[in-house]
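Only one chain is given next, in structure tokens, and it is the form predicted on its own.
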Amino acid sequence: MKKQFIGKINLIEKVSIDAYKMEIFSELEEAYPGQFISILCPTQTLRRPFSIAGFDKEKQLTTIIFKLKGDGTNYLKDLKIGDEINFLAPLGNTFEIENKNCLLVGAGIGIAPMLFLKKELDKKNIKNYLVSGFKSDDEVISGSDENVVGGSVLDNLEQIIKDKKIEIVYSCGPQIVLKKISEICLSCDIESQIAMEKVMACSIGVCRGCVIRLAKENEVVYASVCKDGPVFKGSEIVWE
């Protein structure tokens, strides 16, 4: 169940030209791949959502990776070790982990939840391969098995699926990338689980500002990315 926490910054470091990694020490007791936290930035009216990139229950550390985009993220990058931070967690649903040969695809900052998922799959000895895409070398965030720089992370996706006998694909990134991944998975007759990136206002399903359409049982239904997601089956998303 989600709660409000007052955590303390344990680590903040630059991991690429415009991205930072932050570790937050708090009393949060559980978090799973696909979930996110929503941080209160005093300079902003609305909280800011961030995918969880790692969680260590024993050390009580929650990790996020964020890209500089505006006043909220610039506020976060200027925090120091020991500073307090107010956040809601854990929010959203999770990836359904299956004992199948997995391909993980992260596009840009979409690598964050993929890193968390990869760690959990490794713990369970589930075979996986993480491919991430970045626009340039200085934007690369480490942790993937393969980085695609300058091109598209989609370019060799079908070949990877065939060569590695992939049975399920997990992904996070811009909508244009996720749409194509779901289409490729449908054509290859394999399942995809998609973590949607969407602008959120409330982060708890009240404002309905992050609604998407899903095709379920021959009808179209509406779902909030923040409350019903952010993880959905790629085959169920009605892409714009």
The other form holds:
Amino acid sequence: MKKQFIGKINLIEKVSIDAYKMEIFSELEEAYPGQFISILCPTQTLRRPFSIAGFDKEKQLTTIIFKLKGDGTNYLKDLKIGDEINFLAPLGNTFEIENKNCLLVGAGIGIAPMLFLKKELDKKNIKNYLVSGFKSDDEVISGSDENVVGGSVLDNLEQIIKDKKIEIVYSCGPQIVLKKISEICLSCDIESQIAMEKVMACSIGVCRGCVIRLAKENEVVYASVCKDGPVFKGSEIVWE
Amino acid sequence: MGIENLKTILKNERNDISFEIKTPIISASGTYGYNTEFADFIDLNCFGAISTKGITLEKRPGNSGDRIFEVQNGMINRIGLENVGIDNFIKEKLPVLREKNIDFLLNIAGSTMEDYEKLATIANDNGIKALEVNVSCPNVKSGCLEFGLNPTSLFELVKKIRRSYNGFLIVKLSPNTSDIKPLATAVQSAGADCISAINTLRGLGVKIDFAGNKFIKKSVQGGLSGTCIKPVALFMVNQIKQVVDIPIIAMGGISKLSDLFEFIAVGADAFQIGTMNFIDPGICTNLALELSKFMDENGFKNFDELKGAIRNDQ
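Form predicted in complex with its partner chain, following the form predicted on its own:
Now the complete complex, all chains and molecules, led by this one.
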């Protein structure tokens, strides 16, 4: 059940030139890859959504990885171990895990949910390969099977899909990359599951502020990223 | 400790009609969904009422493009009244409200007078106890000027709705006017039972990023809400109170106990909370509990007594 939690920072560390990893100790009991948490960043009006990058039920730790973007993330980076943090969780839907040859693509900070997904796939002994793309060496966040630095994570995608006999692609990152990934998957005739990002207000599906367009049965409908998503079938997304 | 001391009766002596709620704190339209969306976060037993998402005659998809823009101490939205339409509301959402025993105001919006009349008739036929009319919609027949900004058209609109609806009729006023008094007067003379105020303020959010030697502009025009609008809301409620004697439900930037007192001081009989629900999803019940405790500890037996004390002590 989704709830409001007051957690405690268990760890905060810099993982690249402009990204941080944070572990939060809380009473959150379950979380699955694709889901996110929505953190209150005081002085900012709206909560900030972050993909869950890891969850350890035994140790009661939820991990997020965030890139410095503005006032919200700057507030987070200055928190210290032991500080309290107010968040809503677990929010949104999840990646549908299938026993297939999986390719995971993380573009930039989009690697965060991919790391969680990879761990779950590994636990289930599902074959997977994580490729992440970063603009430069100092932006690299570790944990992938392959890093593409400087170029585009898209460059060798079709080759990887062929070579590794990929049957499904999971991805998160900037919209422009996600759009291309979903197009590549359509042309290769394989399924893609895409985690979308949008500015959110309520983060629980009531305000309808974070909608994207989906093509469903010859009709275009609005779906909220926070509740109907954040994970959507790439083939259904109507890209802006 | 119960919250019986918060029982609130909004009464229009003119029409001899009243609307009773468990607490004076109502969730504002568009911030709480249709019925039980917040049930994970709140105790429905300590909950005043929900003002439903704005309902139109037909279902509406809402606006395309960005709908939310954060500003300092507030936000701008341009959702575009996305909603399921009255038929689906009656079929799917209303039974849940009734089953869970949740008090609610049905918030309605239209683009012609006939839309509003039809919606009011449907509400009446379905025994809906309270109707909140959003009059900040463009009137298609009058060149899309808002219904709620002209006293004559507002009077005519409310009169028509009144004829079709026998329940507790609340009209939600827009602050986007140079003088809200004639609008409040028009609403009362047309037979409404209560005024809620204020709706969002018109605002424009602009963001300029400088990247790759180029300026990139992003802007969202819509309704401004949040704590930044509280002084405007206080001003408007104060103005309305000077010209009407029907109850007033105040809203605009309410986030804490002292805000409730301030709004009572200028004429509020109940409150709505909007944007703050996004920050603290438990606020509607938490604030009710806090208010109830304050009254207990300070010897106020009921909400009317508290209101009286705040107003007389000024």
